[in-house]
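Given as structure tokens, the chain that follows is alone and in the form predicted on its own.
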Amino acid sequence: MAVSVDERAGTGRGADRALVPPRPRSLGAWWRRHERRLAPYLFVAPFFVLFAVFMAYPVANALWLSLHEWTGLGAMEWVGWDNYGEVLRDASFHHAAANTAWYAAASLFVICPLALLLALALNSRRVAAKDLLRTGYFIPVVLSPVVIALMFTIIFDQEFGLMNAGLRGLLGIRPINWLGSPEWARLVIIIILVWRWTGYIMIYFLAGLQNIPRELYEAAQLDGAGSWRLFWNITLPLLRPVTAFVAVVVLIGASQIFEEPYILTNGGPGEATLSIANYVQREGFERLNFGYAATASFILFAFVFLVTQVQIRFFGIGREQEG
């Protein structure tokens, strides 16, 4: 019997190959094909995982918590935006916000100029022992806030404090109730902030000054520019990015101040030194009103974010790149 060409082709080696199921592709071959496209995502994946676990999820959970009443046990009660209205009407929150504004203003208008002056002095060729001075200015930063608060408690004690002893011996001034008077207690907190953070901010200004080319100063001096014109026309304009960064850092740090008022005065006398961070801690962990505390923290975040945006616009950060 005659066999057609198509039947003969179907019974050959090609037909046997067609009947064998395709071999599964190995994982190594798949990875080699997609390695260049997927490898960058694997390298950055640990950051996003940690960010999601320790930042994004806690923030989202706190926002959800701010819309509820919760004592830490049992079911949460939905209250919507009522917590925000109550916090904004709370007189204690007003006191905390005013005190925090005082701390932020002192940080911006006292610490920053003082740190810049110290950086200018250390950047000068006339100053000797620069490394020793830098270490001395930076030591308060590495000290524990608890140690600092206890140290200043001893210094400003009304009966046995070193400050009152010095004022009594030198000027004959009667002892001042530094930590018992609202005005003096707030001033003590500001003094601690200045003493603790001036050296830290000075490091940023000093780094910025050292990046300014000396040739600019030499050329200006050849044109007859004095020290004031050098500072106003060269130093300040070239320090603008550093100044903007420092202003944002100082504002955020002052808005989050907690240890000094808590250990030194516990927010007192009354609520004279109470900061927003102290207010959040008191509402959350002393009064067990976690929804209220989360609400206050988000209001603080909104305030810091808005003021930071104003600072960025004021210093013109980003306009240079756009131009």
Partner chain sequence: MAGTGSRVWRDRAVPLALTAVLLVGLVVPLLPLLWTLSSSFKPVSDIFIYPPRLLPAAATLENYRRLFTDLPFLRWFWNTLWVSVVSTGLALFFSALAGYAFAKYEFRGKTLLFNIVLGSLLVPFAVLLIPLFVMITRIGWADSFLALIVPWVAPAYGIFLMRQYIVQAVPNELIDAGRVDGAGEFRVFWTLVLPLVRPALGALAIWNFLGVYNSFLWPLVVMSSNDNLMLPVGLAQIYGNYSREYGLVMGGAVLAAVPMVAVFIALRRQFIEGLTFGALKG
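Please give the other form, namely the form predicted in complex with the partner chain, since only the form predicted on its own has been shown so far.
Just this one chain is shown here; partners and other molecules are left out.
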């Protein structure tokens, strides 16, 4: 290919061109010769430039900031690992970590089973109106968390929110001060998370279920296995890769929860709903403790990293990593 380009260039320059020793190739010719080898690097370059500037550097910088005391202006004061000790002893951080753990646990043990149940129901052969059902249960996923949080302000209003009105009308229960007491407020956040994420996780399980060959069930049924045995011995084991993926997604999602507590209760009452992301934002942008906030975020990072590694090992994601 490169040769033909040179020849064409040569013919355009007159007869004496042939006597001149070969000149350095033009850039275009050089490119044509190496294109195939270099192209993939150029194609992935935009990601890696942005990754280096807007992710790798900031993460390294977060580590650096976490070793300093800094208000965001003026000089940074080196404090070594002191911030880590302080954050780990900070009662507010304990609250944030415990609340985030609650959110993660609810996601794993409430959302995932519920989503699996919905997926099983929607996957059974004779259920009608599947498109309607799938669409309806999925709708919350497309809404902004802010919109969702705002929607639920009037549902969980302490006196005549829809929830209290419903409880009073149906069960005669006196109004509950949902957002005013620590336990109820945390429960409200969890209810909203369940509302927002169940349809999303359901889709993954549904796709997983549809990938299980029907013949497996038919063969087992011939052998006399009941529905419970089918579920336990075929469905669950074959859903393992999906479950692993979902577990990682849910955990990373739970570690990022921010909008609902921020809008509904501003982390309160007290710090009953404060998440780690709320804590980092509050320390950084309301209290201007940038080093301290960076420390907390780095601890979160280390924790998420460890847990996802354990999950990945445990479920063996990556072993079937073949396109």
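Every value quoted in this text rests on a predicted model; they were computed, and no experiment measured them. What we label the rigid core is the largest C-alpha set whose atoms superpose within 1.5 Å from one form to the other. Residue numbers count along the first chain shown, from 1.
Comparing the rigid parts between the two forms, the hinge point among Glu159, Gly166, Ser124, Pro58 is Pro58; every other option is more than 12 positions away from any hinge. Of the two rigid parts that make up the chain, the smaller rotates 10° against the larger between the two forms. Superposed on the core, the two forms differ at Ala45, whose C-alpha moves 2.5 Å between the two forms.
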